[in-house]
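Coming up is one lone chain in structure tokens, specifically the form predicted in complex with its partner chain.
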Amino acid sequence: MKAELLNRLLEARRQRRAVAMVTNTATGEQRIVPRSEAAAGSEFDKAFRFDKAAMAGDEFIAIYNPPLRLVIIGAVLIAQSVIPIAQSCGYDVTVIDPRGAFASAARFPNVSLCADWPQDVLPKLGLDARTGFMALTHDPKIDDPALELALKSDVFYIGALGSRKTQAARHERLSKMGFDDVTRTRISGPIGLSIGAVGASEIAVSVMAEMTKALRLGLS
């Protein structure tokens, strides 16, 4: 590899651009062709999105997509116990609560944490494809602004806490908001897989295991 392609590679990394690296394994040549390139719906397209890395006769096709995301509404309990488990799986953690004394550093060390209202912090953010995303104050107030922003980007999981009840009055404001029921079915709550969590560390695990699910299979 040439110096120069690895640096492009690490730079579309910074710039949060998905690229591959073409190799020739008979030959050695190699080019860089970013995922804009490929059409909707198509096996390299789909590569892309499972982030396969793959041959293709002689060449290797290798994919470079954006670090891994996960925004997270409410520094709360449940979002304490979620983090640590995030950051092993190779996430970049940034969660957001306007309520000073819940975000504060000393409940949440070694993460990106911003004290203000989501709908000021998410669009500077850029909610993308590689982007996982959880509602978990409970509170609409905070809550449905941030799920608002959430369903019109392409964040590739959406989790939202709240018991069932909770969930049918948030898809009834939602709708009156003016989301379809196909478009709120992105979110997914109660949140996690349903696997009789109990306490904070458990439903964390099943959280995560939901949204290892949607990124590696898709939504189902």
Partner chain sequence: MNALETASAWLGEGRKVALATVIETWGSAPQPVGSQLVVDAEGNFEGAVSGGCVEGEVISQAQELIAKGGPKILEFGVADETAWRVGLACGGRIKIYLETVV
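The term rigid core refers to the most C-alpha atoms you can superpose between the two forms while keeping them within 1.5 Å. Numbering follows the first chain given and starts at 1. These numbers were taken from a predicted model, which means no experiment stands behind them. First, how it differs from the form predicted alone.
With the core held fixed between the two forms, residue 213 has its Cα displaced by under 2 Å. Core-superposed comparison between the two forms: the CA of residue 201 stays below a 2 Å shift. The Cα shift for residue 36 between the two forms, taken after rigid core superposition, is 2 angstroms or larger.
After the form predicted in complex with its partner chain, can we look at the form predicted alone?
FYI, this one's just the chain on its own, none of its partners or other molecules.
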């Protein structure tokens, strides 16, 4: 690999940009392709989506995706159940909750924990296309400003806790903030796949399954 290409890969890594190193197996020529140039449904797109190398004709595609991240708003019981599953799937987890009694290291060990308001933390943290997002506090004062920032970002998944009635009220509030119908449909709520989950642990399974589907197959 030429030094110029290596430097570009390292810079993409620092900026959390997904790129592929493409090598022509016939000529040895190499080039870098950003994910933004991968046509939907192409071998490039599938390779990026599934984090795996692929062949397209004579070209070998090596994927360099940024590490996966999960941002959870709300240091709640469901979050405690979601986190170990997410970590086992390779996510770097950040939990944000301004309620200090909830956001304690004793309750949430081995994660990045922020006892501040989401609107103060998220702009510094950054929300990108390799980040999943969950709003779990069930408190509009905390969840809504966070959802506002998530909807303006490229996160691949947005889930929000609450019943259908809660979700309808949430949509009404977000509509008043200026978000149109299409944008608001990015929010999955009630959160998780409909599998009849009971209790925090089963809900966590349904939530992680839904987020995995969004990551690998896209939302439908």
